[in-house]
Amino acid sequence: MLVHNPKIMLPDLKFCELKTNELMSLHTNFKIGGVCDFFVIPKTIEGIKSVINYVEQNEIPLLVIGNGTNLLFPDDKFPGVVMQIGESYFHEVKVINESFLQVESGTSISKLLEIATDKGLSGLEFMSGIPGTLGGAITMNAGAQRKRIGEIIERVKVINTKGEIYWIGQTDIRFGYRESRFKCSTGVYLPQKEFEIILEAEIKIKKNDSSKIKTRIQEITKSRESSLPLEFPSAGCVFKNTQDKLAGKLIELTGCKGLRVGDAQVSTQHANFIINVGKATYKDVRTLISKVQQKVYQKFKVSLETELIIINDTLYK
C-alpha cells in the first residue's frame, strides 16, 4: 500500500517541465482523474533520467503516460510522479531507408501517419484513427483491421531504472493481445521495482504511392468515425475480445447497451465502449465494468478481461 509522504520535497529536476497538484482529468481521454503530487514533462533523455533518479531515491511510485488515451485514473490524490512522454519533445521521425522508420515514443500515431503518407511509406494504415502516442501503442500492442502494431516493430530502444539505454528485438518484447513486456499489471511502477521506459522504435514499412496510402487512411478513418462514439470522452474499447467472440457483441446480447452508473454509460452505438456522458467518476466506471462482466458471465459463462489500463486505487488508500 502506498501512502502520501509529506516529507517528499519538490524535486529539482533538470531538463523537465514540472507542475504540482495537477489534475489528471486534464490528461486522460476519459476526462476522469484526481490530482497527482508531481506532473513532469521531460524535454530530453537526461530529463527522463532525472525523474527516474528522483523516484528511485525517494521510493515513490511513477506513472508513465503518453496522451492518456486508454487510461482510467482514480479520483483520489496520487502520491507520486506522473511523467508524460509526449509530442512536445519526443516526436522525431527519421527515414532510415525504404524498409524502416526510426520514431521517438512521444510521436502521435496521427502525426506518424501524416509523415509516412507524405513520404510514400506504407504499412501503418491500419492504425488510422487510433489516438495516442507510439510508446502507448507499443505498450498495449494496439491495433485494428485484424492487425497489431507489434507485427511491424523491428526493435525498441528503452531506458531502465539504472539509466541504461539499450535496444530490445521484437521477439523479446513478448507482444501478445493488447500486451507487451512494457505493460505494468498495476499501471504504476512501484518503488524499488525494475522497469523499462520506451524511448523510440524502428518500424517496418514499404514504399507505396502516397495517393493510395491516403485513400486507404481515409477509408479506415471514415469507418471508425461512423461506428464509434467518438463525440464522448472514453478510453476506447474496454474489454478484450475472446478467442472466438467479439466482446462488444456479447455485451450487446446481454442487453447492456445504454446501461449506466452515474455518468458512466455503455455506449448505445458500440457496446465495448464506456463513455463519460457528464461528470463520471472512477468509481462509476469501475462499477459499470463489474456489472457488465457479471451480466456477460451470467448469460454466456464468459469472463471478460479489460484491455484499458486501470490504475488500482487500492494501492494507495
Ligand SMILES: Cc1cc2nc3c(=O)[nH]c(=O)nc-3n(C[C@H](O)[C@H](O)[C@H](O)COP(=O)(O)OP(=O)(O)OC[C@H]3O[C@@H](n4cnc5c(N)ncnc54)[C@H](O)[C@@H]3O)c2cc1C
The other form holds:
Amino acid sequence: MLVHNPKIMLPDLKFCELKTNELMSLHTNFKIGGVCDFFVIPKTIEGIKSVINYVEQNEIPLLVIGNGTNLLFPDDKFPGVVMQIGESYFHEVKVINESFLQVESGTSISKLLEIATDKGLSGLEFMSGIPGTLGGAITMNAGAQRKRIGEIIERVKVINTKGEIYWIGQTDIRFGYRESRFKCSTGVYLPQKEFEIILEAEIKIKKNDSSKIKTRIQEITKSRESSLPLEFPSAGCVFKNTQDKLAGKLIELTGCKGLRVGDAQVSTQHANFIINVGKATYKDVRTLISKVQQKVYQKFKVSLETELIIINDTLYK
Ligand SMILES: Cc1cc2nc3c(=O)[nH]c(=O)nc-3n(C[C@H](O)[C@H](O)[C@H](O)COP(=O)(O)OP(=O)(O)OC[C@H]3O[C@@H](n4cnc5c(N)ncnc54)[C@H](O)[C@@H]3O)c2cc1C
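In place of the form predicted alone, output the structure of the form predicted in complex with the named molecule.
Zooming out: every chain and molecule, the one shown earlier first.
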C-alpha cells in the first residue's frame, strides 16, 4: 500500500493549469468525489510529459480523466495527481481525406459529431449522446446501437511513462466489450507501473449527406432522451450485459428499480442506471451496487460485472 508523502511539494509543471485541493465532484458526472492534491490540465504534450515526470520522480499516483462521465471517485482525499485531458486544449479535428479523421483525445464526442455532420462525414452517428471525450470513449470502447468505437478506430497515438510517443494499430489495442489495453483495472496508475495516455486517434469515416447524418443523430437523441434518466447525475450504465441478457432487464425483474441507499438510487426509468438524487456518496453507490449484485445473483445465479470505473481507494490509503 502506498503512503502519501506530505512533503511532496507543489509541482512546477510547465505548460499546465494547476489547481490544488480541487473537489473531484466538480469533475465527475456523478457529482461525487472528494479533493485531490493536484488537479492538472495540460495545455500541450510537453505539459503531459512534465506531469508524467513529476509523478514518476515523486512516486505518487496518477489518475487520467476525460470528462469524468464514467467514474466513481472516492469521497476521501486522493493523494496524487488528477490530469484532465479535455476539450480546452486537446480538441483538434483534422480531415485527412474522405476516409479518415485525425482527432485529439480531449475532443468531446458531441463536438466531433457536430464537425463530422457539418462536413458530411458519416460513421460516428451511433455515438450520439455519449457524454465523454474521445480518449475516454477509446479507453472504454464506448458504444451504443450495437456498435462500439473500436470498430471505427484505425490507430491511436499515445505517450508512455518514458515519454515515448508512438502509434498503436486497431488490433493491438485489444478492444473488447467496454475494454481496451488502456483500461486500468485499479482506475489509478500507481508509481512504477507502465501506462499509456491517449493523445489522438485516426477514425474511419465515409462521405454522406449532412442532412441524412443529422436526421439519424436526431432519431438516436430522441430515443435516448425518452429512455435514460438524463436529468440526474450518473455514470451511465453501471453493469455490463451478460452474453445473452440485458443487465437492466435482470435488475428490473429482481424488483430493484427505485432501490435506494442514502441518496443513490436505482433509476425507476432505466434499471441499469444508478442516479444521484441529492448528496450521494461513494459509499452509498458502492453499497447499492453490491445490493443489486446480490439480489440478481440470488434470483438468477448471474454475477453482474460493473461497467463504470470505480476508483479503488484502498490502493493508495
Ligand atoms: C448519461 C450517460 C450516458 C452514457 N451513455 C453511454 C453509452 O451509451 N455507451 C457507453 O459506452 N458509455 C456511456 N456512458 C459512459 C461514458 O460516457 C463513456 O464511457 C465515455 O466514453 C467516457 O468518456 P470520459 O471522457 O468521460 O471518460 P472518463 O470517465 O473521464 O474516463 C473513463 C476512463 O478512460 C480513461 N481515460 C480518459 N481519457 C484518457 C486518455 N486521454 N488517455 C488514457 N486514458 C484515458 C480514464 O482513466 C478512465 O479509466 C454514459 C455516461 C453517462 C453519464
